[in-house]
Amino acid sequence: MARAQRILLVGGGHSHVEVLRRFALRPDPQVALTLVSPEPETAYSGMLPGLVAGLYTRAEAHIALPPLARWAGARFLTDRVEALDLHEKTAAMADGMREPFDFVSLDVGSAPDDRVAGARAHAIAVKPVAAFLAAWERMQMDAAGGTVRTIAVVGGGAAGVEVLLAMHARLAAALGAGAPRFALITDQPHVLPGHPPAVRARIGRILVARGVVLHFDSPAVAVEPGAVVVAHGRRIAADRIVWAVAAAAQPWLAASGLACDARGFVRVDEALRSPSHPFVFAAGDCATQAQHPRPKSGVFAVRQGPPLAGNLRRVARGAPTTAYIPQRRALALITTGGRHAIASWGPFVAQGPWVWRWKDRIDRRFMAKYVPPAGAGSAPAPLSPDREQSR
């Protein structure tokens, strides 16, 4: 009997964890599935903003990596993977050793584009999820204390509104007329850029309603301790700079080879693999679509995770790969701090608590599908025994 080809996943995404629950669903033991995460629970970006608003507990809003690994027949790695040897078709990790893959799909998201001056240093980012909730559970304990009196988030998109909200909402329940004042900035001369007018034009209502101070067309060039710096000059004050402006790549993975577009993101054809190496896959935010691009947003990482777990099945079998195209819009659903959410699909826009509530039913039916059934999958799955020591 053949050897099963070992597939490795590479982080711990929204596409990534379709493919595990496919996997466990139906088995192949032609497979091999490896995965690995940096952390052991992937938050769903959904219910990430009502995580912040207190709307939800950590349980609530994350996906528990090795319960679901376990329940597909997957080894587990809690680890990060820093390069790929696409020659020895190996995977670097963080912790010195080297794994070894038939084919490999990546899931690793993105990051904010940190190359402005000082940010790394003075801004707190909204990705990594792990160190922008505990950067958050300080700024709300310093908040309480005093010491927080302004807050500035940095970038006007879905990311960047629906954040400052939700710690807004959080911090006003919490300390009343003593919390922080807040204040919105971005390089566009709106917010929500790529959002219909009248969703910007009810999101820009409740800025104003809550007091959020403005900074449209202020492209931040610099950041500096307590001050974000945009053109001309200007200096915007703030105790905690929170950033989330367009995601950026991760520079290792243009570094390992693949083909990549001209930002960084790992080119994909529509099978969602790589056209300068076949044996590598790609989905989430890490990667573009070449004949189909579409906006980096959970939503989409999400359709993705039934065609990619399909064709990964396909390969290890030796069968041709089917296409996946997206759908060219998707129902976009914008919390705003507390229950009370706006919903827009092409030119229908609703809002109202009622929205929140559908959204709510979605997300926690999303999240329930990756819960494996009791007793599923109770023996973690070995280790290779090929895994070999990085020299």
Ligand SMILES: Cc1cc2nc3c(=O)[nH]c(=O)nc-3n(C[C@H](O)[C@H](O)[C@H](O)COP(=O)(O)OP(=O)(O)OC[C@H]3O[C@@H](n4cnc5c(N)ncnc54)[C@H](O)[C@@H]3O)c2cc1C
The other form holds:
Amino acid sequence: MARAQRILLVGGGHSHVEVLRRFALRPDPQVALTLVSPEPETAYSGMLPGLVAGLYTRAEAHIALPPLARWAGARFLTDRVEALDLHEKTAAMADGMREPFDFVSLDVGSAPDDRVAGARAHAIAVKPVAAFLAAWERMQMDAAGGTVRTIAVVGGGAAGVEVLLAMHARLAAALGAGAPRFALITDQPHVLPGHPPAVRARIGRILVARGVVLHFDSPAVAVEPGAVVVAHGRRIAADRIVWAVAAAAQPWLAASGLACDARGFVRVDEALRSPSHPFVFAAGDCATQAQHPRPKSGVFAVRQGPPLAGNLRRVARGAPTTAYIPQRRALALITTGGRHAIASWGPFVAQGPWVWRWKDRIDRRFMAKYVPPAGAGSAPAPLSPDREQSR
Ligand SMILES: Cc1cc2nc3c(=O)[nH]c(=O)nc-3n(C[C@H](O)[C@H](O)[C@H](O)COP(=O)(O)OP(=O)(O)OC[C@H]3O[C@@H](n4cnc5c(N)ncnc54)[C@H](O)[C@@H]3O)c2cc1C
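Now show me the form predicted together with this ligand, since the one above was the form predicted on its own.
Up next: the whole complex, starting with the chain shown before.
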């Protein structure tokens, strides 16, 4: 029998957790999987606002990666990929090691574009999630101590709005009238671009009812300690600035020589495969399906998991890949702080506690899939025991 093909999964994002689950359910002796992740857990985006609002525990909103990898018979490396050598077929890790592969699959997500002057130094980005959650813990303590009186969120998409409403709900519950005041800053003329006017209007009314000061048509041009500078030099003061603008790609993706779109996201075809390097696959936020571009959203990343798993299995056996065409529109369930949510699907809009309960059921069912059954999985044989120990 031919040697097993080494498939390196970079990042434990929404697509790769499903790849692991599928290999766990149907192991393949032709495939030797390795997962690289800087953290032993990955946040589920659907429950992130609920975690910030205090409705979920950290464990409820995260998938534990080492047990999932073990279940799939995969090696797990705690590290961060910083470059790919596409000639040598190796990935360079933050710890200086190189990991060889036959095929590599990228699912490393995205982070808010922080190229605005001062954003990196003076604002708190909503991604990476671990850093944001640590900053959120400190923010709550500072708000309770009275040193944080105002919080500005920059970015009026679903992530910005949901995080703002979640932070507001948590602080209002804890501090009552002493809770900080919030501002929302966006370069758009309204919140939630891409959603129908009825959804925007409902969210707008909720924001106004919670006393949020809305700054529309106000692109942030700089961030200073204690202020966001928007177009025309206007300064919006805030004790903490949360950065939730449009997603940007990690620079090493394009720097590796992979074909990328204009924003640096990896271009992939209908098989989720790089047109420039057919041994490279990519999914989730870090990829753009050139023929079928879709918003950077967890829903699409989740949907790419099954076709990605299928195609990795096929290429490992030298079989042809199959095409995956993403759905045109996805159901968005937008949370509004407490146990209340708005459903947005095409022109259809609904809201209420029942929408939140519906979303809660969907999310909990999703998370349960990634908890291996008791006793499942055996430790895979490390390729090099020395390297395993060094991580
Ligand atoms: C506050 C907030 C709320 C959101 N709510 C929703 C929602 O309700 N519904 C929705 O559909 N979308 C939502 N989104 C968007 C959603 O988070 C993303 O679209 C989704 O996470 C993309 O999934 P992914 O698999 O591409 O990447 P991610 O889920 O971000 O996973 C990437 C993984 O790769 C790891 N990684 C990163 N860099 C490296 C590296 N160099 N080497 C190795 N590993 C690496 C990370 O640690 C992470 O575990 C929200 C986003 C935010 C910020």
